[in-house]
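Presented as structure tokens, the chain that follows is alone, the form predicted alone.
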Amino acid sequence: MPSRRAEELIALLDNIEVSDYKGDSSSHGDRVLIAEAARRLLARLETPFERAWRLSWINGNVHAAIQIILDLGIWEGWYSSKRREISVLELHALAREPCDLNLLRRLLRLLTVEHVIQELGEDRYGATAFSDALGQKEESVAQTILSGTHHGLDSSRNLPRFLSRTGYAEPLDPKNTSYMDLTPDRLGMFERCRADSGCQASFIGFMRGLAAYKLDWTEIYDTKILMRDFDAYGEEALLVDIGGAHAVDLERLLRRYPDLPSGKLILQDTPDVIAMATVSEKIQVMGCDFFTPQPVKGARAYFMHAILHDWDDADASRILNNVAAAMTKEYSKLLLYESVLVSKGATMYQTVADVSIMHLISAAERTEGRWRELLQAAGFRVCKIWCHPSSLESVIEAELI
């Protein structure tokens, strides 16, 4: 039996529901902030053997376990059923494939420990709100997924072989990465996006569902800047989002601006890009490579999001380059919505996108200072970094020198 003040913590603990931190961008900051405390809860409570357990067979069975699922179409299923309440044969008959039901058994077990549904009684189970994104297959949840298995575990794996094979040098050369060891021709990971459709939709997805997950970029930039300069009835556009995919920063700032005409927003990106992208009908989708020139001139902004990150900085300065050469100087203005690195007091975002982008590219999360020396060299001068309290990443603001 628990001793008293242990029943009364775990009531505390229990008690603690998401929805008490829904609404505005301050309670998403302190559900964050929540969050993170409970991981340094689990970090001190946990033994040392008890975390090594977690991280190198708990972590990795529960994603087997979801994944598999998955495949079998079951929570796909379980979701469109619309039962809060369902059994073990009930779900195994949701499979699309032949299961043995008592392996079924054994991973929904797993997954009743890692809460990710509810365990009711033997063999009766409860949905969540984890499952039920999981049942939606094409959103962000079940691409996330997906993304883990077709990208970033497998490579995350093979980064000691590869950097032990490399002398422990830091991967900086994007012809040469962890991730391309996965495959026997060497794919890099966008080459194998342009190739295989499934890998290149689990990555939109995990990326349109991490845009959504961060803060508004429009709660953090004052998008009045943009507008006060800008004739909404002329011919020029106000903002190209570049590399934007999904288009779920074009569709953040149109809430903001309701009535601007249509085409004065413009999503580019490459063609099997924008084929998956939906839309209002208010924006312009533009197939567009930005290692080309730049086809839209004279805008009043130009933005990328989480874009310069991918690319080292010879390959970054040929994308600004191009972009450069479509403003207007004194007039158009370069909004990059990017992670700042900080030498000390980094979040786990930052730090996870960090090593996440070594062994998957060869990039690396840049500092300010190394956000500045990019920018200057290839003609921009920063007029301000924009930063919040409960964002992940920063908007760097610059225009023309």
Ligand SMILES: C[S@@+](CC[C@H](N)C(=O)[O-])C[C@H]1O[C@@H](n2cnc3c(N)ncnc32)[C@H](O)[C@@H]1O
Contents of the next structure:
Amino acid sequence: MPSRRAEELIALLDNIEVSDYKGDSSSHGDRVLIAEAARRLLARLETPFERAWRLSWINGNVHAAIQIILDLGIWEGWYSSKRREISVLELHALAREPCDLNLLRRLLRLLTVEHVIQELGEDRYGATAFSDALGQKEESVAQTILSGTHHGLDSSRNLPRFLSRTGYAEPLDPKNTSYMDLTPDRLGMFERCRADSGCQASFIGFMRGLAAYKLDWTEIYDTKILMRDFDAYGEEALLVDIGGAHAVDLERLLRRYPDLPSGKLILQDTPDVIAMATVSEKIQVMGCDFFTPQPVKGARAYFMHAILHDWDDADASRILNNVAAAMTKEYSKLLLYESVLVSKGATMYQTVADVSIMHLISAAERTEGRWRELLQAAGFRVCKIWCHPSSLESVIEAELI
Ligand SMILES: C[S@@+](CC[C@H](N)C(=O)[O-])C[C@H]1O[C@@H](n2cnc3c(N)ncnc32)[C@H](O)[C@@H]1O
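Here we have the form predicted alone; I need the corresponding form predicted in complex with the named molecule.
Below, the chain from earlier opens the complete complex, with every other chain and molecule after it.
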């Protein structure tokens, strides 16, 4: 039996409702801060053994169980059935491939303790917001689980082995990454995405989810600056989203200026990613390689979100040079929506992104000083670094010198 004090605390925690923290960007900030406090609480409450066990055994098994049920099509079938309560026998009948009933029962039992699903009785389960999201196979939650399977998990697990072989040198060579050890032909992450449509879909699905989760960049950067000198009925484009993938950032700008004529917002990415994109009619799509000359000249702004952080200074400079050559001096803006790494107090997003790009592509997040150096060397002047207390990233506004 818990003590009276413990009972009171449990009741207090169990009564926290996420709906109290939904809504505008400031309550988004509240929700994230409260979740962080809950993680700090867990770090104090868990013994070192419990923590090691969770990191090494619980997380891996839960991810595997979710993935297996995804592969069997059971999340999708359950979601389509619109049932809030369901039995293990009914879930078993939804499997697209034969599977042992008791195998499924064991996996579901694990998922109840991690609150992926609810346990309503013996062999009876309840849906959650998370299981509903897993049931929408093409959407970003399911694709994020798949992206872990295709990209993140094995590559991070291989990192200790990779580093012991390379003498613990900081991985900075994009031609030698932990990720490349995963396939016999040593494909890099972007190459593997191009070669395998499932890997590409899960990566872009994850990026779409991440972009949608992040704060709308038009709430950080004052887009009136762009509109002030922009002739919507002239020849030039308003904004080119280079490596824009899913167009979440362009759709946000369009929502702010719904009366923009067609073709003023341009989505660029590799042709295979462009083929997957579903965008508003007003957005023009363009398959192109950012290592080749930028085809759209004299746009009001060239935008890159989480692009340059994937590349070392040499490659980032090549990308920047192609943009610079297309820009009109004293008119065009360069907008980078990127992490600006702080030397103390880095956030969960910054540190996880930094180590992820380390093992996936031997890249690294940049500090403000490193961003300024990179931009200056490529012929840009930083006008302002736009920050927002609820944002994971900043908008770096720059112009040609
Ligand atoms: C980290 S994702 C960022 C996607 C999006 N901007 C976002 O923030 O969610 C990097 C993007 O760069 C694209 N990319 C990689 N190499 C490219 C190339 N050579 N030319 C154009 N796009 C490329 C990828 O397809 C991918 O969409």
